[in-house]
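Only one chain is shown below, in structure tokens, and it's the form predicted on its own.
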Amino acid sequence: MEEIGVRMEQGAIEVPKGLDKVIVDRTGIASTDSDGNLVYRGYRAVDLAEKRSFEQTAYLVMYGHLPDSSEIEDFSRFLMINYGIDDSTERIMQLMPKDTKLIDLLRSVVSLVPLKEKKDDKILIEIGAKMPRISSDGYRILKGMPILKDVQGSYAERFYYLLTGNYDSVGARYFEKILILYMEHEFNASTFTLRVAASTLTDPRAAVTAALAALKGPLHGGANAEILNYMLKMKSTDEAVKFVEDKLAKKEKIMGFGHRIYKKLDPRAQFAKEQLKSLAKLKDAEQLYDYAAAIEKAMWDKKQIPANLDFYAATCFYLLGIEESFYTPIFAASRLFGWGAHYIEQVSDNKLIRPDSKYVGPVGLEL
């Protein structure tokens, strides 16, 4: 009789738990270069954040090249035309329990909001266009606040307005840079979840819904503001260092630090750090930057663990007047365009993602 406990598919390869350092497929969308920089379609993400708009970067990620003037005009117009949601969707949000988490609302609404488009790429971009409105309206409905009317402007300007109620092109530009850095990052947990779903040839909406479910977890997109709540109570850089020492002494994880890819330095985080420094000076909140920098240095000195993008992004969002509830939905709205690119890439050269497993349970039991 075959031993169930040791049976594995002939030729199967046992790999590290969590697929650490395992290449499962090829992609032409994003990677890290030899210097550790995140690149989108060959361009450094930090350069795109500094020199290009959100729309230009989203087009690049989705279609593989930077758009010309005609292409970006059409793409931007499409986003504006499809920005809104219908009354039936608003009524559904009204019926949701008031203690619903915003990311749960976002996932539910994305799964059912009426869409006009039929082609996969257009469906995905239409969902992306609606993410800011769903996030804003959902939050305000749950809080019993009036819904904001729309305004004219770029994707980042309109999104920033819907998050804060302020139309501020300067603040929106800081916001836009962080959005660009969140847009794509290889086979991260939510993207891989989307690709697994896409490999079954499910529709784009269902695949995005699966990705949103993965994004909720605190080890991926669900805890990028935790450390900020501590920083806001600090009075000195010494207190910031003590915070790190106390957490490490208790063997507690400090969110905002560490990354599967970046072991020594996260270039996105360093770019966001410079944005925070500039923003903190603008907002007369330079002590907050000092506390953040002190925490980063203490973590490196004591554990050699670098800050990741979330650490500085959350502090930037706070200074931009963005509520903590929005932080994960912001990640989702930006990453939607990366997910879209991965959905298209997966189905264009598809093979069902179905790994084997090694059974280690009991064997030989009889009734």
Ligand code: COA
Given for the second form:
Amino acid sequence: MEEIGVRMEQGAIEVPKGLDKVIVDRTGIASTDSDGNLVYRGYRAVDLAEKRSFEQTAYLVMYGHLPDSSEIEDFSRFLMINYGIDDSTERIMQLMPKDTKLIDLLRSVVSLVPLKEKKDDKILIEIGAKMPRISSDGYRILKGMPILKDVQGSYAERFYYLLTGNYDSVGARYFEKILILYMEHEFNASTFTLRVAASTLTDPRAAVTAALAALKGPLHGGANAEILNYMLKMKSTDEAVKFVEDKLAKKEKIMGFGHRIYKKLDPRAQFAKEQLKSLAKLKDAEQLYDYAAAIEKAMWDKKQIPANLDFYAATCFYLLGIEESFYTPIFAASRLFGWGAHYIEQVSDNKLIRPDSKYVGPVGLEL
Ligand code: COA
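Would you generate the structure of this protein in the form predicted in complex with the named molecule, following the form predicted on its own above?
Complete assembly follows, chain above in first position.
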């Protein structure tokens, strides 16, 4: 007989914890495989990073095809003219406690910044246009620094300037390639959070705010802000190997390693590793590349866990002169375009995402 309050649903399926290897829906936006391939709308993400701009890739991810010349012109202009934020939003940032984490500021400001667009896709892109400015102004306001004005150039050049105060087209191109690799990753935790929110038919801004909350966690987007904590302490490759051995002996996780899908290789990490090699040469910091490669090798030799994108992206950002508190907001600003595509895909063929649970608490208690 069924206990009171314990439902035994006919046909219910119990799936692995963490939805590991469970396919919950179909998507036409991106795909990954355990051999280390990542594809955006049919194109390899690493090829897009090498051969296309951030704007072209964002358009592809959002709309499903590479833009023609007039589409890219309109899209790029839209991102440029909508990058600013109004004075009332600046004042709200000024009222925030000075120890607010930048990613928390970004989430709060995204949830309230005035937007002029009314259509879902345009609202999403308008949020994306503003994220570099919100991150930069937020950081500077929290630190009591003047905000940067007169922004110009491509999306990546503007963003790089807003992060570093420098116009440097070479640095901005390294930055742009990594931004492209952060853009989309099918049903990762923040995107799935966004799709759950979208499935209630909430508005796009609310769904993005939910995704930002999920992205912050150290097992997801928050990992990239923790890598320099150990990377910059290395003084030799022997020390790098010992660091891995000590962490594994203590059964502690090393941020920047492991992935739910990529068990052998993260293609984005290998691409970012090549960027780091080239950047390290350019900046006369080749020892940093050697320490990173030694950590990666030791992790593979001892536990067969591959480096993920965050590991090499964070080290590249450091050499590009970008301050650590920006790392998760940078990830968010790029992923916004992946989230946008998923919002539209979810609502265009919607079913409320509402799983079931198996109750294992006490039963039959009397008052
Ligand atoms: N450092 C050390 N050990 C790790 C590890 C890491 N970064 N990532 C996974 N492992 C180990 C686990 O301890 C576990 O070992 P065990 O079987 O001996 O207990 C095994 O690998 C499986 O890990 P698990 O956390 O269950 O795998 P998952 O698929 O659920 O997790 C992540 C994937 C990303 C959450 C996980 O690899 C992680 O926490 N990485 C660090 C955070 C990070 O870099 N996140 C960014 C992801 S892009």
